[in-house]
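In the block that follows, a single chain appears as structure tokens, in the form predicted on its own.
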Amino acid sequence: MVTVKKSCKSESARDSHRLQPSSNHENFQRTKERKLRVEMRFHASTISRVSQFKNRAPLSYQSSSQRRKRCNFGIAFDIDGVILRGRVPIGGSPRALRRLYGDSGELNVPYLFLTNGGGIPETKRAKELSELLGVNIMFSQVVQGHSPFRNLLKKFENELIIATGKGDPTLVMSEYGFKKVVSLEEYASYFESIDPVSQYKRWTTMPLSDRKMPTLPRCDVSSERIKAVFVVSDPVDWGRDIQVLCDVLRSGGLHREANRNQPPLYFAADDLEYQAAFPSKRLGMGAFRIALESIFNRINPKGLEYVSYGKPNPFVFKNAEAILNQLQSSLCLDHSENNGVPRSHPFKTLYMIGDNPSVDVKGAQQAGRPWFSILTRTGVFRTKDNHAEFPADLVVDTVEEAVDYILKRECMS
């Protein structure tokens, strides 16, 4: 950077002596006019230098003149049946996402995923959409079903707790700072036959070389009590999971203690379906919850108690606004007005592109304004007509669609 000003300087100083301008004023404005030239390029040459970091967060690597502009929008995409169905990128979402980013690779629009789904960490998940959608995304743009999880860190830190679903749910509460996580699989493994039909299931059968075994006890499940229970992600094994869960949350959190009081019991969404690989819906973590519900009701003298996140909830849209908020700050504001501290403006529209009528509509109708919903054909929502109980704003067929009917509204197609 010292280089470079020491080039402006003489670069100005020869432009000086060679021009020889008739007056003062004119030799001020000209020799102003070279300087912005000058840093034009500057900032130019290092946008275009700093892209090649993929690594790197292009957010940091705006010009002053973008600075200044002010964004007064920001979108949240869902990811099943809108971006992606499986690992396979659907509705023109790669070329959709694309536009949202200058020439160099920077980011021209706040945007961040808002998705029920999740079992891994924010980090991972974030390179693997960079990988299949080919733009770079910062994990602090991946908003899961679990992510508020992170704020309950301080009543749980140092408590045992169990956290259950697909992925890598145990992985995903270690990374939030939880120090004693345990999966409901390796509790259940502590104990003998607390799933009575363990041998009769598939993966539990394989030859021990391709089993994956129980590691020592990091912790006294006998004696230690289950402080809090996750669902970090959609249950794997249904009938496991009810069957043990009940077992935990009836005994107060120790085992074969019976009739005390519940643990708190945490649901990261509350999907009854969504979009998968298959062409039909699947049920989602909303169908496992009333299953063990109406489960637990039955055998249990007192009714489940639990807590769900996940969209619909406004929390999480006050949640996305925030960090939207963030994302806003880095790219559209020029820090010199406020001493170099970024300044918060709020914005005229957020859009919300979903497939699920009952959840993102209806999660963006319940959070008000600013947010804007529109609902896409390529998932849970197919119907040519709106959707009778929670309408969107707009329905288009993709989400490639969307993104065109957004950048025209704002001015920036």
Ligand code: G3P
Given for the second form:
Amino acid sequence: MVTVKKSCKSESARDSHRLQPSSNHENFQRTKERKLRVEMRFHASTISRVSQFKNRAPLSYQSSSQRRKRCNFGIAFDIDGVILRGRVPIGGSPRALRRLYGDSGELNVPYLFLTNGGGIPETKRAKELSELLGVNIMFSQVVQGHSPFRNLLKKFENELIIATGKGDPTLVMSEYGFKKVVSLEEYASYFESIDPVSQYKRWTTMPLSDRKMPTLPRCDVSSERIKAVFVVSDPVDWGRDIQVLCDVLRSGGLHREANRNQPPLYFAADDLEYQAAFPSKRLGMGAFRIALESIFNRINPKGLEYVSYGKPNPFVFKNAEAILNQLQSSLCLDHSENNGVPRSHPFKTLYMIGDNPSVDVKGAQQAGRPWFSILTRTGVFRTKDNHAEFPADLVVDTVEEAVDYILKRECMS
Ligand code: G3P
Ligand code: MG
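Having seen the form predicted on its own, can you show the form predicted together with the named molecule?
Let's see the whole complex now, leading with the same chain.
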């Protein structure tokens, strides 16, 4: 079922016969080689302008006869509740993504994943998504909630920082270049009885000694001040984390020195709820932030200070636009245009396909033109009518319907 806001035409009919599966082994290999070449050229870590392409050899994977028409649109896909539920593809997502590739597996439409989730490095996430979805995804196409943390490298590269959350938050931060990262779990392990109820916790955790930890310079957490705290992904043990974060944020980690200036605190996202594998919505990082803030503000004279990244912040959409621009330039070389150097062109439309009105749709709305929001009914949002507070430009049942609509609207199907 499709609901269109404003003047967009309703186009709900699926066009599955046009699907062009390209995930067979041969195509996968060929695409892999191209992908590597593109990846080498593609610097998607932060907003880095297309000027970096100057004076470089143009991409060689397309012969001049194969030059493709420049795509004047791009797509940003939310992951949880649109592409996946837990680790399971939903809404025909593998088929939908395959439609963005040509017969021999070449990427025809610039797209990326714009998720507030995370906990693993973008390189690993790209690999994992490629396997789950059957298309070749470059790491530069994966923007996670914590991806902009790398912009804080200059400030904290050699400072002692804490990282917390599910997955491997220290690995994420180390891959961004931070040199002295300690996980909250490891930090807590240095202080006996810091978590007074730990002996009642019956779940089994892998001993720290068995985990692959990035090699860090030796640091003494009992005498060295914590310079910043990063909530990289959804915290696992809320009780312990709230307790230890209250300690660290009040004392800089030097427990006898309460009421010191609060170290900077960064959250990768602020989602109150999100769609995971369980049928109903789950509490997200925003819920954890509210819990921490409420408690901290009751026990500390000064209120909690923090910065939250992720959607719906407009800079996330600006960054996505810059990455899509680079991707578009690498895909659609027209050597006659700019002395053989790819040139970026503004997009006519950038589609944000999401499931969360107050995150995905609000973000696209705030970012303004050329963003166009599409809401699916596979995640946080499920109702028949458009969302009242943050109405999307289009409401569809699934991501497959969304892609079908886009390709028809852009005359590509
Ligand atoms: O923890 C993940 C969640 O907060 C949202 O992920 O992909 O829906 O932006 P996503
Ligand atoms: Mg989502």
